[in-house]
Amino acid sequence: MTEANLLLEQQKDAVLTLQLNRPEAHNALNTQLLINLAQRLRQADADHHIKAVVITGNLKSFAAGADIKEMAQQNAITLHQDARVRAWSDISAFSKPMLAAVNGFCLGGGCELAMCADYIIAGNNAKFGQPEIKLGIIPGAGGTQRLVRYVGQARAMQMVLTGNIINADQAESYGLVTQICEPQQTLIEAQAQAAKIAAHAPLAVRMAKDCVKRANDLQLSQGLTFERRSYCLVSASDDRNEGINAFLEKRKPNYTGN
């Protein structure tokens, strides 16, 4: 299926692969493309059959940063009032598991919403940055934020105030990626984890998610108070009486989302 500029695949395996296409802007986020991705999670998040997501671009290009034609028209009140922060909110939101293949520039609004993601599967050729400074400004999507989750501060001052941009070794080094691949296998690599993820119990997944997200906004005390209440929850439901007899009697479970 497409539409304007995001190619969507649905697999087999109820892992969904949504494609950045603006290939002739390197995949820069202009608004309509974040309004589309954000509808298509919005879509997925209600839809029982696809339990995680794969966001990727093309071998060149993840996403190249803003579209700064577009951003040039615009000014503090525009901005204040853009779709664009309805669109990262959702995107943000996104309650399954999400995976960001990414190859070639990951930049500015790229490398913020590939830190949308749960984690990044990165091709050998992936440059990662927050170039923002350059052009007189600051990230603006979440990029002083996560990036400081993923890599520290001291690194993420460096890489916010230099505007300089590491590539895949270092990005793996740093903790922002999990995992570098040949270019052409990243997708590949990326949906085949996302489908070992979704045939998991989705209510578990997706408490597991939670509990770990939650991580960097708790306190120990209060995180581990959650996780508790989390695991309590978990244990009420069909599919862990399905996983712990599937375990026993030594075949593949059949989960249900119950």
Contents of the next structure:
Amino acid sequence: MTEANLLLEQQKDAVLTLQLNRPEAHNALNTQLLINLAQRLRQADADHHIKAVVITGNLKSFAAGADIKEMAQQNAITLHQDARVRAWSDISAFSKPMLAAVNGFCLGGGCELAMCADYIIAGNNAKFGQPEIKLGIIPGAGGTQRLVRYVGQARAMQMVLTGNIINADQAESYGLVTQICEPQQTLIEAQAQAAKIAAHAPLAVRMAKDCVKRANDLQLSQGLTFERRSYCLVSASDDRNEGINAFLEKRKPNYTGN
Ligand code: HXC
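Please give the corresponding structure for the form predicted in complex with ligand HXC, as opposed to the form predicted alone shown earlier.
The complete assembly is shown below, putting the previous chain first.
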């Protein structure tokens, strides 16, 4: 498999779909795949034609984690200096809306990748877990941090300490996924929601995402101040006037991104 084939892409209007493509290894995230993904997201962030991204795998696997065969060759020093660290950081810093469409196995680094998205839509065959503990290691790309924020400390603790895998229904009841679909519909539904988001005023969308993400990091008073300032900034945009005028004139808005 060539490097280019590791990540397939498809763009429809303003929505870019990125498909992890190592089916022979349950889409295990080897270094090259992770670097390709981070690189493409950096480009997408700078491309004003792209307004939302969907990341997905195939019907059997979103991703079964970091590549264990590759991991076997690494040690603490190579891991620390690894290009993967920068790749994970770039993936989580993607500033436009990113949805994960998850079918099948979504384990370890795969679950951590899905949690880098803004929300996860899952097929009814999806299986989520942080099984690193069974390998004598721990999650290293947000599994002990983002999972707590998604599902709460007790459930995250249970998943991380037991390595147990949860099914789509449990993931939905935990709040890890927003919605469950027939597997064939998962990507279609995520793309439809991404297209809906992409039709909104781009600046408002990015500010909204930024504000919601900061809710995890800031105290309420700081978060409210940040939200208020962002609100004022968005109110200075042309698209704010266009959105309000379109409502008053009973027509569809025509946003320019300004
Ligand atoms: C490398 C993997 C892999 C992985 C599967 N494969 N998962 N290769 N890394 N994470 C490979 C298998 O070695 C096998 O290759 C082929 O994919 C098919 O896998 P099988 O095990 O035969 O399939 P199946 O019986 O259907 O079981 C599927 C599975 C299982 C339940 C997903 O493969 C599994 O448990 N995988 C490991 C899951 C895991 O522990 N993930 C966490 C990784 S650690 P061959 O060549 O034998 O045919 C991690 C740390 C993140 O993610 C840290 C980030 C910084």
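Positions refer to the first chain, counted from 1. Everything numeric here is computed off the predicted structure, so don't read it as measured data. Take the two forms, find the largest set of C-alpha atoms that superpose within 1.5 Å, and that set is the rigid core.
Novice: Does D13 show a Cα shift reaching 2 Å between the two forms after rigid-core superposition?
Specialist: Comparing forms between the two forms, the D13 CA shifts at least 2 Å.
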